[in-house]
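Heads up, the chain below is alone and in the form predicted alone; it's given as structure tokens.
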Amino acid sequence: MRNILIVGAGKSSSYLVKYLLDKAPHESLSVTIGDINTENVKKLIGDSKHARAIQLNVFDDESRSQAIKNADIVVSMLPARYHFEVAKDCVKYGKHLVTASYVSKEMRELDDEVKSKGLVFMNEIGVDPGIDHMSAMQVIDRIRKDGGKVILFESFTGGLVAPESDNNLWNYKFTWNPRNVVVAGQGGTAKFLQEGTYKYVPYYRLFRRTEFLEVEGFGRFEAYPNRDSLKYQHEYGLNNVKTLYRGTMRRVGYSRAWNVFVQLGMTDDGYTMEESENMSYREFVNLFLPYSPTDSVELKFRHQLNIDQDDIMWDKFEELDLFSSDKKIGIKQATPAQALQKILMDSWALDSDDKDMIVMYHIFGYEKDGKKYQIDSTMVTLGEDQTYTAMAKTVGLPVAMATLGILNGKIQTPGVQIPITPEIYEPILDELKEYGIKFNEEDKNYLGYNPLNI
């Protein structure tokens, strides 16, 4: 029997769990799964004689060590800053192990005695990161392999609301970390390759740099860049490459809308609010606002931003909320960002029946032989439900993958890394084809880097 640990036990853990149930009886798996919540973890194993739920703090020295020590092969699914709790006992006791997050600049430093040992420490493993990378390579390899030059990439990915469950002016609902949506693009200018150029987008005009996508019946989408474009640059071996972008999808208007939160301040995480547990989101929205002894708060807000009253970015607005009396922000010492989250979850969040959708496309320019080609590769992946999510299938899947690709010795590279070889990327991407993760293809003629309004 091979014992695999499971730490953490998140919303995107449903269907890691269940694969490596599905796959137990065959190939001789017992799946301790531990949380601080056991009943989490008896809702996704039910009664399952292959899986067991202990409860687990990650900062308990003695039951983490005794955990992993006991396994053979470790999977953390906790948020990514509490990833290097559990790496330090799987060096320590000589466990392999699996996550889905970036790799810390602490991980990277556990490198070589990881290597010294033949562990695999496999990161970046879920959709993105995770994902993006394996049809990323695969093609660029592929490419490569066919005499060509990559010569332009961008890449894009959303976390979205299905269309059926898309039922507001913002076209967007939670589908991830409420938070990391809140505060998406803040700690650092966003940069990328525009045709040999370097280009750097602030904060504060980061939703205003759009372009725009069209997904084969999804319709038309906008993206705007990600933080660092150029990150995996060296990985993916672009070192040449003329343009490289990645950007994060949205339905079309929801940059524009959102910049105003940006430019006004209310996406702030820096400072906290005084007695905001008792603020009106109108006296919230007010407090970013000029004082007028006449104007209303609806009135100042529209002038301030240059906002008609007829014009579809004020319906949205009103759409929130954002001017009542009534509701109550309800946090001691809030931040801005901490208020406006608040405000969004009362109309953003998923209802019972709602279903996420994610969204995933891919632009590969490339020379061969004298002439430009160009592809372009998507996929969409819908959820099943609030437990079977899509997000869920595109982190847990992945995941599951790798770990018994690990534990069957098909992934054998040392070290700490992600997944951009063919050792690990081949055999995943076929059997995620199998869940209906799939991308597909379609050559065009070359355009080079056409962002529309960037």
Given for the second form:
Number of protein chains: 2
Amino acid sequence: MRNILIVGAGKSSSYLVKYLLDKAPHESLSVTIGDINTENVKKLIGDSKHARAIQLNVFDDESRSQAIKNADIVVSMLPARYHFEVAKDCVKYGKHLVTASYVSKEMRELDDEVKSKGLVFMNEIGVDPGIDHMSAMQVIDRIRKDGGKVILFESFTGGLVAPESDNNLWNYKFTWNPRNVVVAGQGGTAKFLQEGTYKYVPYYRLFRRTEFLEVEGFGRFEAYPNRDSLKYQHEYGLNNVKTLYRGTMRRVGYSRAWNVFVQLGMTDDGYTMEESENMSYREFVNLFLPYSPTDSVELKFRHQLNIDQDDIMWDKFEELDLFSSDKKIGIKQATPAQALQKILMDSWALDSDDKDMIVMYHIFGYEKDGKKYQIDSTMVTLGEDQTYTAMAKTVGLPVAMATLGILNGKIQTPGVQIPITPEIYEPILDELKEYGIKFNEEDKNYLGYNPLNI
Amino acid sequence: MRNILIVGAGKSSSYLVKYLLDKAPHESLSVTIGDINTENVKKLIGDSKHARAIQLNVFDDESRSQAIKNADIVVSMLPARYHFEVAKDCVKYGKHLVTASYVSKEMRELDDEVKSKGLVFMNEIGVDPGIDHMSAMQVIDRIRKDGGKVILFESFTGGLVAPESDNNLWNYKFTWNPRNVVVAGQGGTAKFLQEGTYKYVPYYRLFRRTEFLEVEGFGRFEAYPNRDSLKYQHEYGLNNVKTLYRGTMRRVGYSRAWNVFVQLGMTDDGYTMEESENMSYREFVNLFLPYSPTDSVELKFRHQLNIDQDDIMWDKFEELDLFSSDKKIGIKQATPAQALQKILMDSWALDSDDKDMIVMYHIFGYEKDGKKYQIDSTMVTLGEDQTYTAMAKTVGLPVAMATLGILNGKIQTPGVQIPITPEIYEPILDELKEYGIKFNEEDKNYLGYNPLNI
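Counterpart to the form predicted alone, namely the form predicted together with another copy of the chain:
Everything in the complex follows now, all chains and molecules, and the chain you saw is the first one.
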């Protein structure tokens, strides 16, 4: 019997648990799932005899360390800021660890100890980060092996609503943490490389610097730049690349309308507003517009942002009921971002039969024997329902596969790491295909940003 | 003999020193001026027998405490972040303190100790903050005494170039710390009150939310909102005011052009750029524009910001030589703000015979016997040369007068304070008139932001 401890059983855990329970009889797995609230855990387990739920507060040292001691490997599905509590005990008791989150500074600093104990601490093995790393590195390594030199890498991911549930003017619903959507792009200037020149885009220009992407069968998307596209330059071995650009995908038109919220200051999370609890949506909007004794909030809004009333963008704001005098923010000492989130939740919450979608788009440009080539690689995964979402599938399956891979000694290079080596990505990308998560590659004429080579 | 210690003798100290040396024989003053570099000090002292220069490093505990022990009162003209070193010793050795800077949190926390020792720690007694406090409170107190109720207070200050030296398209030169000009408005959403409604303006909208102000004999100015207009609401006793707005004055057209730098991200001081040392001005600008193999930096710049080439705004950027391929930033690991400052210094540094100007504009609205009234109060001070600047005059004279007022027991209420009581503002505003610093008051029809009372 091998004991797997999963800490935290939120929205992204459904496929993770399902996969491990399906494998449990053959692989002799016993799965313990700890959460502060065991209700969802019990739903996920059902009547499986290979799993049990325990109540677990990650800040209660005794119950946490006891649970970790009893495990052979630990999967932390907690919010990223809580991983470190788990990680420290994993080092202490010599247990492997798997997370889908970015490697924090504290986590990175455990590397020496983790290595010396021969442990695998696998991070960033969800979808983005996760499947993006693996699918990108598979192609990059192949190009290199064939004698090619990568000169361009662009990578885009979007968590969106599935086409069949896509029925609002924004072509967007909250398929994951709404807060992250509202503050997306904040916390630093976006940085990327285009044809050898650095480019910097401040937050308040981000949603006006989009690019279009076509995905066969799914139509056109747009992407705005991520904060730091150069983050993985060194780890991917792309130090001499000319173009390096990572972005977030939305349906076309989303960013132009979202930019209005940004421009007005409605996405600010840095201060609280006076009298926010009894504030109407209309009053909230008016905080960001010049005072006028006569002009309506609507007119001021349109005038400030130069929105014509026959522009579809205008309908998007009306659809949100943004100018309602009746609806209230209802949150004490709300930040603008919290108030905006409240307004958006009315319109963008998933209906019970809505399905989500994960879209990924990589572009690889390379040179070989003096010629330039391009490969476009795309992946679309659709959710099944609101438990078995595309998000849960693309996050949970690679986490589950890595967990079993480590238990079975298929993944054994020790250290705090991300999935960028063939040892990890080859078996996992292969197995993901069985679950319908596969990339469509297409050879294209190299385009880049200087197609005429001027 | 009364001993005055002045710590720090930068640009703003000329009138301060001159005033005290002029008064020295009559008032039996002995002035010690300490600076890390005594060259400027010696120039300011000349052959006066009432003053001496000492070398003083504020972080050298022994020499600092020795100098403070020997003084009856200390004037700190150091950069604001260094005042606390001086303040601690003033508390320890029981000396009064005068500064022209904002009261920091640490300074505020000394209040109890300062009061218990009967000391006066006078802060914010330069021009802005300083003369603005005093001139505003004098009118506000008068309105109240006459039975009026203040319903509106707006206050604007600008440090500008004098009309006779105003010879560039921006109508602006650096008359004080250039760095503060480049990052002006950063560090928090602007907050103010208009007709009873709160208004919030994010940094990147600030320079598009300007108001016009006419000053007789000096023409039209514009003002953009300061960070927190509500900061002094309580201290001024304006808790029930309907409109409260503080702003920074520029010549008309400055803000619209400056906004372009903000929009592109060129004022960002939060990260350093790669390869900044050998970067040309043109390459710097191009960092913030989309890549194109063919389009010129000029065209991309105009296109991104919708600037027509026959718009005077365009000439403003050309005047700065912003698109030069020859001129280099020349700073290692520069932030965008540092690079922009370098570019602006080429064009906006004062010529040796240039003069500066301080402009202040207050608007007071009040109700009395059911009617509404308005008083506009303006002040303009011109510099004489580059030592005896308007900035040095309006900062240094009130500091000097407060220092003598405390020494002579005219100002004696103890505590960490700002100049908002008659005890302080009456004698100082009176004496400032002798030096040509006076306010022009004009009764106007009450306008406010709802002139038709709708």
